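The chain below stands alone, shown as structure tokens; this is the form predicted alone.
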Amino acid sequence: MTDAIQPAGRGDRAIISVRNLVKYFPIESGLLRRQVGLVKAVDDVSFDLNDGETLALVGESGCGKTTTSHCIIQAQRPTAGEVHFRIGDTRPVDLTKMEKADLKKARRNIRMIYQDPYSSLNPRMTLLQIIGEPLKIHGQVKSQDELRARVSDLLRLVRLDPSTLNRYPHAFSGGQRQRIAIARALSLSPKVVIADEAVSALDVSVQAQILNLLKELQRELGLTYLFVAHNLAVVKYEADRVAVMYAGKIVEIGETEELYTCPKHPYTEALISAAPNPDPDTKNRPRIVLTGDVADPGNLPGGCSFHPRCRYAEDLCKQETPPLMELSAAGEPSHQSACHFADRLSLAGIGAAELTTDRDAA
């Protein structure tokens, strides 16, 4: 292991650089609503999102994935930290320090697809109004005819019939609604799209269609994705790199194949072990059953937050919080882990080959 470094991708291709991002929510009590504590939803998170890649942010519910994505687009202002955004060869700008008017312009290049296609679309608006609203707000169209033409093109882009642009969301299935949400996200020709559990509310067969669509759009439009998810099979298919979160921190980050084949954090190891696998030849593979409760972000344990559930934990883990450390040699793809004993993990037998993640099947 080398000295601790900031968890960032190697090279200078980063389109978004998140540094020491923090988001705390106050815990209030009593009639006077006095602050008695803090919920550490995001606690010192740093990573790079490289131009043209798909970076998956994974972890169980409540680990801080969605809050991190909201802080990146400034839907929630972070407590501390920086979010540097670069377009082309221009100098990166810190979104956290932008005024409202400048932030509105920057958001044209960072758009979001939300989890629930039923609640993310206004039921009282037609497709023309839903998809065309960002175009009108940002002054991208000058007439109603131009608006209809642009919306029709966007519907074709997501493989929907342009003749449906005067219909309302209730006339469409869940998968079609998510395509509408994707069209809305792409309406301003963004550079970065954040997909927050974009397929988790859909049937498995429909998930595959949407995942394939997202990959096709990435190739056609040169998009960069931050893919927030908890389904390991989906992540294996979609992502180039994976960042694993636990209790508000990134505990491991690396290229997808290497991380799935040779996890270097006990939490990642347990997640991969628990992935369902219908293959009878691997039914007797080792299973790691985590004991104890998920860490409470309002009352985190000392040292490593994962140590009460970790089978490798020693006294050091209870006393010192491990930094995110670089494990790979110089010149190799970056692989980082926040574990004092990352070198002890050797459960490669439950890696990528045994997950139901065949790209052709999807």
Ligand SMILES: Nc1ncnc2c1ncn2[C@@H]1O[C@H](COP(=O)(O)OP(=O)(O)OP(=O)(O)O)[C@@H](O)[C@H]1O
Given for the second form:
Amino acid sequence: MTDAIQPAGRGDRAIISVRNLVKYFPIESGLLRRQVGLVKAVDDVSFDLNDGETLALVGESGCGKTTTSHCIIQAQRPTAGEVHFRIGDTRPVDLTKMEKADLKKARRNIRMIYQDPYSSLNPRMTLLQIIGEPLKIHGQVKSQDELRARVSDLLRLVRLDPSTLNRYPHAFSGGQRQRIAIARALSLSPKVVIADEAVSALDVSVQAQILNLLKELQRELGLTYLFVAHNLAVVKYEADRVAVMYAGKIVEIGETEELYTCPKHPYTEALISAAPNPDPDTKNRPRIVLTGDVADPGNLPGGCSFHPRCRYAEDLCKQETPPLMELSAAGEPSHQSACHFADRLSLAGIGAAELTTDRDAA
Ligand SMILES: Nc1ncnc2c1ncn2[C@@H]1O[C@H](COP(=O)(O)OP(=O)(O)OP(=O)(O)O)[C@@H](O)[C@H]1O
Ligand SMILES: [Mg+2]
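Provide the structure of the form predicted in complex with this ligand, given the form predicted alone shown above.
Below is the entire complex, every chain and molecule, led by the chain shown above.
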């Protein structure tokens, strides 16, 4: 392992280690398309995705979830930062430095599922073509018979009837289409699946079926998930850990139960308070209404980007951007927050947690 991979995690279970990831888009203006600013879509993001876990990446629209995902699979090249990928005991490889041919091989192991099962499947292709395409591109099948057999197996895997393989996507419902998209994503036997709002476009009852399927497949195949969502209710039952993003940065990351019962960032606290909550222990919590607009990543305020909407903000928050700080003691599961006043959160009753930065701890 290189030194660069160690600070943001505590164990060596990481299959993907994202370090200081940055993606800026230029804002251009005028006939000569002069650059007049930058959209800071992803701004110094670091986290580990541990082997076999589900990590949820949560936040409002435009906070940088999809851009982070795309920079992990190198569908978009990051402006800066590293994405280390490791299988088993092999040495991690930095995907951001890889040439195209090697990247193609590595990408077999990290696949994406998208939100909209209506637009993500080509309507002119049959299920055989849609699900079989990655197998052909990556030279994984030698004959048409083998292709049919592999696609039939994949359809069974997602609980669809293999006799449907010559049909077109329009013959299927939204939930069935998402199963087809999952079969396509699993065709190359990946280790990691990035599900970008994979159930957001579906009815609630269908959402539950797809979430159950994803859980079952995770157990059957030993998959690791990065589960992108803005709906905290979905995440609560799906994720082992949650990373909360705001304006291009991770502002809090920790184990799901701990983060829900004891949030340590005011933004997380507000998101939890806004989510529907059937839990009798916590449903009487006061509701926190977030005022002000969602931060514009092309025109961020100074200091902590959340300060204009934050009920705990003080002058310090306007001046200094808080780093992501470790709040739990050595030996306990990691819980990090980027807030100058993490110890003031009223819902949490955190007490006088001692804040240490990674730098301090090193
Ligand atoms: N190609 C691009 N060019 C310029 N700006 C972009 C580009 N792609 C994304 N952005 C901007 O980067 C920011 C982050 O976008 P991103 O799509 O990653 O957010 P998101 O969290 O996935 O949002 P949503 O929940 O709506 O999917 C937004 O302000 C978006 O407008
Ligand atoms: Mg998105």
